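Just one chain is shown here, as structure tokens, and it is the form predicted on its own.
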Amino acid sequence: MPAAYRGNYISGRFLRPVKAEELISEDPGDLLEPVGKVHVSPEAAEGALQAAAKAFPAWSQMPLAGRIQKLRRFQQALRRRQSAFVTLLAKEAGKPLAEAGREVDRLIHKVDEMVTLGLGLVRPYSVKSERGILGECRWRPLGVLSVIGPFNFPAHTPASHIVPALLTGNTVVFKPSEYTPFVGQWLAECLDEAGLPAGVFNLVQGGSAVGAKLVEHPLVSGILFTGSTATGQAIKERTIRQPQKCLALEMGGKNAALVFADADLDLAARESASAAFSMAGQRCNATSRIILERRMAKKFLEKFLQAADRVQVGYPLEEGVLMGPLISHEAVAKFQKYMKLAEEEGYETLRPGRALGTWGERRGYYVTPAIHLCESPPKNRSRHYRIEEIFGPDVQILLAKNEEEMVHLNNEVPYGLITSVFTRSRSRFERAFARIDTGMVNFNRGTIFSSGKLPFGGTKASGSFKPAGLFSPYYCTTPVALLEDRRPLAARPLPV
């Protein structure tokens, strides 16, 4: 039964619009059962940004302890509606029951990761500047901060941004990612659940048009963005004449996992494997490169190849999927454009990504994983392949004679977002870790661990050095410094 449509949230209510676009919302393992219809009207977005500009007074004034209340009432909504909603999440996003399980169970644990280490990062202190002045520092909110949802991680990536930026005062305008428009709506009716007053948090659905509008509107403070460097390129571009604007740009990746000679092999090729093909490939952290220590290449090839042979392919509500579709016959297109493109570029096939189309009797966006071996880097060839994101379940092997070559070739791409190192000799990860430029370094764990008590974000073209995870509050609030002379006023020497 497709899921029911309730409209655009603005203002404390569920409102269809009325000349809009119809969007069809896609099961990307089952196209013959899509998910729903929404209706798509950019024109929403200007009563939202009315609605959260109005709010954002009285909520930034609210004590903090109301806010937390009904941020904690928003965590029982989801626990309420948990299972329900796991289930949404695998089919609308293609995500892997597994998976879907745990992004939801860390979407409930954000609150707490919020409420408790989260809000110390930006508690008032005082200092003594010197007798009879005291200085303070207070952290205000920035206003209306429009948030810009990716498909992938619909629920918890969103609300990364949404409970750290209600919390510290704002109020939030939500865009889904247009192919998950029910996740959002989803997540729309928790904090309805949680009796937010009317405009503090909004949800309009749609897809570019409606994103412009809340990167270049005037009453917006801030962007909190996730998703591909493309566009997180072009809202840089849109408001290079709005510098007052705070960008929270977390982008794409072409991680590498570094595989030293006296590695675990059997620990870094099955975390690797599953980093390289977990939901598809398609997460910014996934492990899209594999370097390794040329002296012990072919011992841990047939490990990674046997470890990537075991991973499960299949529709994501069955048990013991690790990999399931892609989320659109774009990313199809996309996947096997860079599979070609592999072999323009001399790379060795060690397994071929395929797209299928089925899998048993449903239709889908589904391919196999792709390995590509290259033992020496092509002269006088393009370098796509090589250097850009593909977001799909295709992994390069690079080969490379010693610890410093290693380095050089994680550091090749444009991206910086995280690494992994499989060494058994710290002294060895030290010295790796202090040449590395990734905003993430993993030891001897896979490129897609990550906790929420640790920021989490990238360099170059990989993020805007405004990490999310545990450091969210510090895009959500600015500093403000407060100086206070309390002496009598002929006690005070005139400036000079």
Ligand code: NAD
Second form
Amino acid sequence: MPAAYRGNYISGRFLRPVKAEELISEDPGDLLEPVGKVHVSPEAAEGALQAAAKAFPAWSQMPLAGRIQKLRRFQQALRRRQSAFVTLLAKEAGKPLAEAGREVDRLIHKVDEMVTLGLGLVRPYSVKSERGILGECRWRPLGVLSVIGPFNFPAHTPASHIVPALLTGNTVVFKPSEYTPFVGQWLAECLDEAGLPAGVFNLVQGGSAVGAKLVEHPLVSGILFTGSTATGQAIKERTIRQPQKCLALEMGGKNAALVFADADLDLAARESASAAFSMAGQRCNATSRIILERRMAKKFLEKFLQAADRVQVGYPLEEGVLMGPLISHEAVAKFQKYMKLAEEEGYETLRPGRALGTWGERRGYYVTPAIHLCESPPKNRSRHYRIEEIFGPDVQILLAKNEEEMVHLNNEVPYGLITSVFTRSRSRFERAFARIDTGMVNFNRGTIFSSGKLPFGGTKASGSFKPAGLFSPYYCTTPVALLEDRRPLAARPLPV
Ligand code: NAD
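Moving on from the form predicted on its own, kindly provide the form predicted together with the ligand as a structure.
Once more the chain from above appears, this time first in line as the rest of the complex follows.
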């Protein structure tokens, strides 16, 4: 049965836009059963931003305990509606059930992490100078923040911005991905149940035109974005004449696992296969390159191919599926384009990435896991496949002669999100760590693992050096210095 569309959420009410275009939300694993239809109107963004600006003074001045109480109610609403939400998320984002369950769990924990740890990072503190002058650092919210979300983690990534933004006293306008509007509506319903004052949180549906409004509008103090590097760059360009705006950009990756000859190869093969192919490789932190020390490459490859061949493709709502469909027709076309490029760039195909079109009875954007091998770096050829994010289930295997070359290959791509290092030697890990240029590094663990109690973000084209995860309260606020001289006038020396 199609999901019930309620409208945008503006100033505490769900409202259907009047002059609007229809947007169909597909189930990418079952095209004959779409999730539902929503209506899109870029004009709605104006109303949502005005509502957020009006709500800002009272919300930002509410005592912190009051804001925490509202966010706790949001958490309770999430818990009450958890199981229906997992199913919606699996269907609309084409995400295997187990993965959808983990995403909702992490979302629920987000409130605890922010209240107990995240807010601690922006606690005011006092200092006293030698001459008795008192100083204080206070953290001021920025104002109205636009949160723009991706399709692949459509609940957890926007909430990773929304929860700290609201807790620290900002008001929010959220635009979910055009591929996952009902997940966005569901988040709005839970925030509505939390009883936030009208206008503190708002939702507008739409694609790039609505997104552009939420970026450019003068009422907006910051843009908290998760999505591709191309869109992140477009946002930066659109705000080039508004340098006061905070841009927290969480973008793409081309992540590698470095497997040294002394590694536990069974562990490295298993972790890398699941990091490459779970959710059909549609994760910013998926493993898309495996860099091997040449002398044990054959042994590792045997184990890796075995692990990859066990990957269960299927409809996301069926038990045991690791890899569902890609999100869209365009994503399949992009995947196929890169399969051709891999051949043109001189890679050997170990497993071809094929578009299936159906899975059993269901029509959908299904493809198979792809693996390509490069014995030595391609010379005088294009390097699109080698260095660009595909966002599909593809992994390239690169061989290197030593540690130096492995680190060099890791760092050669324009992205810098995460690297995994597999070795039994801590000193080798530490040497590699010192030269790896990604924002996150996992030791004997696949690239897809992260912790909400740590920063999350990348370097180079993966981010704007404003890490999310636990550190998001930093970019939702600005530190304000306050000085107070309590000495009587007579005791104050004149400045010379
Ligand atoms: P996308 O860039 O296509 O879209 C992201 C959002 O931006 C959508 O809501 C879209 O409507 C909006 N948008 C598009 N054009 C816009 C514009 N001109 N102005 C404002 N908004 C605009 O990304 P996607 O395909 O939804 O998500 C996949 C990408 O996200 C991958 O590159 C992935 O690596 C990245 N990602 C990064 C992280 C991270 O934390 N670093 C997490 C998840 C996904």
